[in-house]
Amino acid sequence: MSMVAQSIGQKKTMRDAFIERLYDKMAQDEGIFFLAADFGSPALDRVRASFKDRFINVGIAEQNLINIATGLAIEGCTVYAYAIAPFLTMRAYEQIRVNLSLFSELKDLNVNLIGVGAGLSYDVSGPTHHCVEDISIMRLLPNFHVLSPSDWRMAETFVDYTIKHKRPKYLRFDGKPAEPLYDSTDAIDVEKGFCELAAGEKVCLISTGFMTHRALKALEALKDINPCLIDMFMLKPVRDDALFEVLKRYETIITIEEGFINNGGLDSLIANVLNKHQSNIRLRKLGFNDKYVFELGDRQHLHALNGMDEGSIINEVRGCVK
């Protein structure tokens, strides 16, 4: 696990790391525009001040955010549209479907949707602000790329990827500042789409986004079992064959996601890979069942209530090797 940060690093939000890297690109390329739905961040203040003609605050109007972003992209611009994740993906879903997913079959559209607040990032704000559907609904859309980073270092590497690939994309960012998992960006192969953080035996954990932090902590108590851990950060497209080359070494796979299970999320992605290769590897799933989270409390408390905390991961792994 040499690629994983061994010492506590600087806490930072994914959005600030990404925007800071994007700022440098905007200084070099006048074709990059940044749109926001009345949603700020410390790093965004610098963008707004330096690039007044290429920063647009559309107000609390996520549907119009997509319309304006599409218009700029049709003119050949690279566009970043920034809003709170549940409102960006669900309030504007029809516009995303028609303007971006559908129309991008006819013309290259480089629109990058930055959704902040994935999963239970806004834990105490309740189910209206939780975002546990986005993996499923955004992976459903043809022509979309869906990226789900586990730390801010990975998030900043996505800038080059978003400029290079002229397709609509959804970037699923956690809302809270956190320490980095990766020592550097050298170990992150964005095109590959996943990283094997720890090789192991018999059991393989596959996590995405914030849940990779949970899985790494669980590994510390599972040294006697020595499970594998894969950080899955590209949820669409997926390099099925390369991923299966890793998965086929294990008897049981456990997916861990801060989203609904059995409904098109990470677990469905892995199930499709296994089915494609006619594999009989057992698949277990950790995530939210078919209900919203109305209980009050911080993220750790809500995860524990829903069988997604470190203890639940440890118990699930131990149950697989009895």
Contents of the next structure:
Amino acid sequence: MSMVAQSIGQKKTMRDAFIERLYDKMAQDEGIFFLAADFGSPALDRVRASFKDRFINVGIAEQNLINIATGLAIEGCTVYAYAIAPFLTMRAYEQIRVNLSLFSELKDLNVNLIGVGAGLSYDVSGPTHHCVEDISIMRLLPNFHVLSPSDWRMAETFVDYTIKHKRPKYLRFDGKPAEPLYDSTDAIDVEKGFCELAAGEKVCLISTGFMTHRALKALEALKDINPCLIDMFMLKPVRDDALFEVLKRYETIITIEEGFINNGGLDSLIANVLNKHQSNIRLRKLGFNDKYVFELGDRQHLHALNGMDEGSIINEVRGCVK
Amino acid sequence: MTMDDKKRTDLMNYLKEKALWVRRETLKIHAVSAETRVASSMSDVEIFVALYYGGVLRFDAKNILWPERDRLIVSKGHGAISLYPIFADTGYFDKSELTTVGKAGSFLGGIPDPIIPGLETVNGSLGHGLGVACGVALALRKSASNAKVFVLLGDGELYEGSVWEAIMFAAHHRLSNLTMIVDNNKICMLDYCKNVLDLGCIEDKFKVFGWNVSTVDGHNMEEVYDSLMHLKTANGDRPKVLVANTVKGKGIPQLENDSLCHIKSLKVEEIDRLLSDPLLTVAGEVM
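The form predicted alone done, now the form predicted together with the partner chain:
Following is the full complex, with the preceding chain placed first.
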């Protein structure tokens, strides 16, 4: 098994890593605004102190967050709109649809939605704070790019991408600090959108965000089977031809996501790629079934309850090669 | 009569004549496309006329992205068919386009979208315009621009919660380069607002939210013109709101005072009759 990644290094949140890099950009470019819906991070404190007229806390008002961001972007500013992921994407969905997705058909609007708390990051806060719909609903919107980093090193590299591509984007960040998966950023080709973390045989695991950590752990117990692992971090647009070139080497693909399955998420993205290439590769899906999670417990416990923990991934892979 | 008095009288006569002409042209557009919201587009005619013909707005129809232009955001997009003749007349596009509204290949829809030269934002979904206008005003202030931002909302639109998020934002950030105009025609889609959710005194609400508030008769050309001119140049550090008391369907007897006029379409014969009515006749114009 060839590995380009392993879990070693400093624990950090994606948002801190991203904002630290963005700080330098804001120091160079007066046209960059950072808007927050009363949500912070340690790294953001420095931004607030240094750029008093370009850091704006709009209050607990996600709809206005998007509208203000739109107005600034119309005038050519590069804007970051920062909030807790489910509230950012779902409270303000119609503002996002009309003012960003739809308007981008006609005008370059560089608005970067930073949603913190992807999946079950906020495990014990319950289903209002779980974000298990965002991949589906944000991929749906024309003109959006959707980025789902798996570690803070990757999140940090996305800063350049957000400045370069003058269009609306959604970045779904995990809420919890974690060690990096990637030793360096050399293996991260943002435009390509995915990284083959481990080449293998017969079975290919595809995961996004935090679930890539889970999948990587599961691989350690699957050395005898040697499955492949793909970290999928660009959920829109998808380089489907390049992706299929990798997928076609396998008999079974297993998608792993902290989202509802069969409803437009990572699994649907892969199904579309297979369908486009008229492939009969078997597709298995790990994620939440069509129900919300009220059970309490930490993320590990909730994943186990929903068939998404390491043990479940291992069982799924073993079941596929029987 | 002094020279200044004469100039003013001439200007007011000119604006009133334009308002009449805009009402006629709006009716003709409605005859082309019955889906257009004619009643909503009649209550804001004097406002649009003062903005575009009275010299309130700085604009260049041949350079629509001129950085120094004043921005008008038409948040009540459904009620802005009356802007089409003004845009055509002021050179944004050819007048022949006015006969194409709603037809295949036209850029003039039932609700104005920014595919139309001169339109700043996407309209049609209510409650967005004020927040977007706040963002534009912030950006202009940051770049030390003298350009002003105007945004037009209907009173029914004040039901949208996102509007109040923006009202608080504008006051807190002291967006003095922002002027909001409320077309207070007192009727939403299904009824008088007072029967749906009574808005009470709109002026009082804005006052306690920290805005600079004024009120006019929205069909009195002198009042509308004077207020907008004053608000544009007024000093101070607060956002400004002009509550324009209007009549939905103004000038069209079949629409005025009908609580359901929002969704009422006029028949072509009715429009023909209205256009030949002396009250709606512009001197020298051939129908």
